[in-house]
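Next up is one chain by itself, shown in structure tokens, the form predicted on its own.
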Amino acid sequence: MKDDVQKLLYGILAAFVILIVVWVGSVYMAGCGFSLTCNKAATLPPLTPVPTLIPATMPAPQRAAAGAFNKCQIAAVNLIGAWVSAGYPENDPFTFTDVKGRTCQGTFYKDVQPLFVESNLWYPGAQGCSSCHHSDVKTALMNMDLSSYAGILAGSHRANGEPKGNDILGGGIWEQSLLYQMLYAPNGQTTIGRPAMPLGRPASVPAEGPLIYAGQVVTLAEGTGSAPSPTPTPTP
């Protein structure tokens, strides 16, 4: 009875053990058939991971405007030259010639004013001049007002208040004027022993000050004169 027993018990657990033997071959066969190199299970290589998307949120790129072509170039003290040689119009347009030897044409508030009253200009880290030279005279640098036309002609030492101060343009007559030899500086040293302007500007600040882009190349059609006619090409 007692071998009957054991019979039994090993016979059911051989019948188990080839059961798993063939559970485990039927997965292994379904999944790798009868090669003995299955790599399904091996550990995948590591992927390029896809690249962030750029939010369609961003900002469009600027892109210049098509008139910043015909700009014209020129040093900002021989800008500022220009205007006052021309009688420093506050509206009418002034012509001066740019470093290529283009004539060209600005206006004082477009071209002019932006060297008296932005940062950054004259060389970086620069203070406008407006910031020491403002509208309250009475407190201002020289009792002077950079900021406006009215206050550069009005010139400076109005300590008062006063309409009218000493005359900074020269009368038109740019070279002997305060202006000019405040801000005519070779070296970053003005011809009259003064601190050369904008205050603190260094000695790498070419002479005539920074080439800045300002006005427009003048056209035929804004000059004077016509274009010369085309030559005729002869009949053979």
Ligand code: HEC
Given for the second form:
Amino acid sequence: MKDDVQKLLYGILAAFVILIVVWVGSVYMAGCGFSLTCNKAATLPPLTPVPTLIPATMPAPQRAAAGAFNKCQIAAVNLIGAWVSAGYPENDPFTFTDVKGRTCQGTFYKDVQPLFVESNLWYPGAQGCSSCHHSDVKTALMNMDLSSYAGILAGSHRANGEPKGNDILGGGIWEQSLLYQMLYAPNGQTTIGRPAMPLGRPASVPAEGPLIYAGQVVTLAEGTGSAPSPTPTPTP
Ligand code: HEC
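Switch from the form predicted on its own, shown above, to the form predicted together with heme C and output its structure.
What follows is the entire complex, opening with the chain shown before.
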């Protein structure tokens, strides 16, 4: 009985050792065959060095001066208002005060026109004003073209393409303009009971429209303004 157990244990042990020898051998042979000069695990030949860290010989890049990003932030309706109040100039810059109280300057083409022509600007999914109020005034909604400077100034109700329709700019008095009344919409409701623009505007859009980046902070050029001019040394 005792012998039987011993035999069994020795048998298992022997089988285990044979298994390991066969396994290691087969792994060796799979890699190296019958050769005894196998160098599969030899060290790699020296490689051409590839520099991974390029020495910094260039001067360190200058950190952008503080305020290099000097765009202003203002609500869309207020930006259009500033442009109208300034007499709606086409090319000349107009001044406005942004949400941080900074004095800023913008221009019609760079800052105001995008509010009339770009989609997704007033809210995600918004159509640009000019997709309904487009340049073909005979078919455009309200026979009004908001796609261009001339169109905005010409106004609405130009069914036969009249050069001048109903002024929507209030003659430069922003709060009295139809444009303001159609755009200023607390909780999505205009104060005149007409649908807020852009048509379909959800109540979640702020009364004065979304905050946008526009224009630039007006800064005095270096060396001008407050800097005292040098007093010339009197010549004897
Ligand atoms: C989806 C089409 C559509 C879009 C986009 C749209 N509008 Fe309108 N707009 C209309 C319709 C329709 C009316 C007439 C609303 C009414 O029943 O009072 C209108 C009326 C107006 C009026 C009044 C014109 C008048 O003489 O009575 C103004 C101003 C106006 N829109 C400006 C804008 C502005 C600015 C935008 C972009 C911010 C805009 N609209 C985007 C369809 C649109």
